[in-house]
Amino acid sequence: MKKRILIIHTGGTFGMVPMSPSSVLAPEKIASHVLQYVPELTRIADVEFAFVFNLDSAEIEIPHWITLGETIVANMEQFDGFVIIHGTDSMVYTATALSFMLRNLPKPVILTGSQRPLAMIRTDARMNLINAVELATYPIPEVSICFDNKLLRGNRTIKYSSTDYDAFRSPNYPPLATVGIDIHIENTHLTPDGAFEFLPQFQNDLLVLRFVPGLSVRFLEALLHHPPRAIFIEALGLGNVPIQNNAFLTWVENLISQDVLVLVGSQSPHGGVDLSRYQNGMELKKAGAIGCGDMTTEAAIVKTMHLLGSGLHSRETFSRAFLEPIAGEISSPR
């Protein structure tokens, strides 16, 4: 008996209009547009579409991630897996979004998109929908991207280019499976431990800063005044900046003597942060400045949001929960 899939149309190029880019389809279409360019879909399995949104997706934010959460939970029962068409620009965010909401997830909840709408020559979506439907079928249950071949965990994947078909990267974890002339899962992917639980809570009062060599501590002042709960740094290398002018120093000890997390990631997208390792970040840690691990950026400010919508607010309460995976975005400590 063939697999049970619903695929959720939010957006994106994949549904463009290719004659008129700027177009998009009207929601009574999209299901059979797709069909009408990708027919194999039925042959994999018993697909069926929902529609929650048609939107660019530097346009989606926290409501829509809830959404589309609610929209998974309420068809959790009668589906087998689930299949998400997205813009491609803030993919990586709602697959993490959507990684810490659906918590122990029992089904696979795939997202793809592609760089070129569907029905123009060369794109690549075709192959990237029939590639996330087949490995919706399988037992791989958890948030992940499908795209040019790959199946990536959600929350440690980056968005690497804005042209190639190759778009997403995952720097720090393998991936969960490859696609050529066969599949093969790489039995890298999670298990739920507990019962399956919908967690849809975010608190966006967070700043990102990226710190460059040179800056001029005079703009950041300011915040001291009106500081946000959380600033997410992102520092050099291991998670350095200066301390031999401790203008940038002091600015972040004054933040977190207000109370203010200040987390400290890193412009490098492989390796991670180790506040440990340098006297630079050594400082910023005495500090009360909170490493991010090997998380991705994007998988820390998401995590943040959802940390601070759960109530956790208190730098030591925050900084446990930070530090230990939700759904395998940063590497268990050792």
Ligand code: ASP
Given for the second form:
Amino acid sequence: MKKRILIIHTGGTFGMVPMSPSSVLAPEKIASHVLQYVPELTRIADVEFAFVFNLDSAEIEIPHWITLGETIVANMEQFDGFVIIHGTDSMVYTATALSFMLRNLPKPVILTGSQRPLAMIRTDARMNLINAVELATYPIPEVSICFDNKLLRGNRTIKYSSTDYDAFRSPNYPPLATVGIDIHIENTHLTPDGAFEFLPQFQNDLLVLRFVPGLSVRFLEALLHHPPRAIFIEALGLGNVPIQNNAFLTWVENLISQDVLVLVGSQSPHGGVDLSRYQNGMELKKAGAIGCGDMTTEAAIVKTMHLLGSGLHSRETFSRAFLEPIAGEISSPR
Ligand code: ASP
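May I ask for the structure of the form predicted together with this ligand now, the form predicted alone having been displayed?
Expanding to the full complex; the earlier chain stays at the top.
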């Protein structure tokens, strides 16, 4: 018997119509548009369509994540898997948010999209959608991203290229599946270890800061008057900042003395953070900053929003939860 797959449309390049790039698909046209270009989907599964919004993914915010989560929860019993058509620009953030909201997910939720619209010659949309729908019939109960013949864990993924068909990378975790003439399931996926739960909690009291050599701390000092609840610093290498000129470090110490959660990530997508390796990271750790291990910047940011939204505000409870995997987004505390 064929599996039942719900295809949820949210927008992005995928559904754009050539010759009038600004024209959007009307809700009632989604199914016929997709089935006109990819009729073989019905040979893979019993597909149904849902339309939640039609946006460039740059427009997507926390309420959109929650609407998507609610759509999946409302349809969980009726379908065997879910495919979300989404713009590529913020796909990783949506996938990550869903992975934290949909705890102990029992069925596959696969996001896909394309670099060229479905209706254009040389489009990557057709193959991406066929692969996503087929993979959604497999028992891979995770929120993942299917793109260019790979299935990647959503909360481990980064958007690497704004132009190549091979647009996504998973720098610190192997693929969940690869597609060639055969589909290879790599047995790297999660299995639920408890009852399915929906936790749509996010709070965005967070600022993201990329450290660069020569950064003027003068501008940062203004933040000490109205600090956010958490600051995520994209530091150098394994999580290093200067200590000889200690203006930046002193700023961090001042934040922490005001009970701001200071989180440290890396500008290097591969390898992660280890604040014990160099003196320059160690000083951040001594000041009370929390390294984000091998989480991507995207995962660490969305996780911070999720933990703050769940009411974890004290340094101890936050830091313990931050370093524990929720949905496979971090390997092991360092
Ligand atoms: N700007 C588009 C979006 O993210 C790009 C895409 O879909 O690839 O919605």
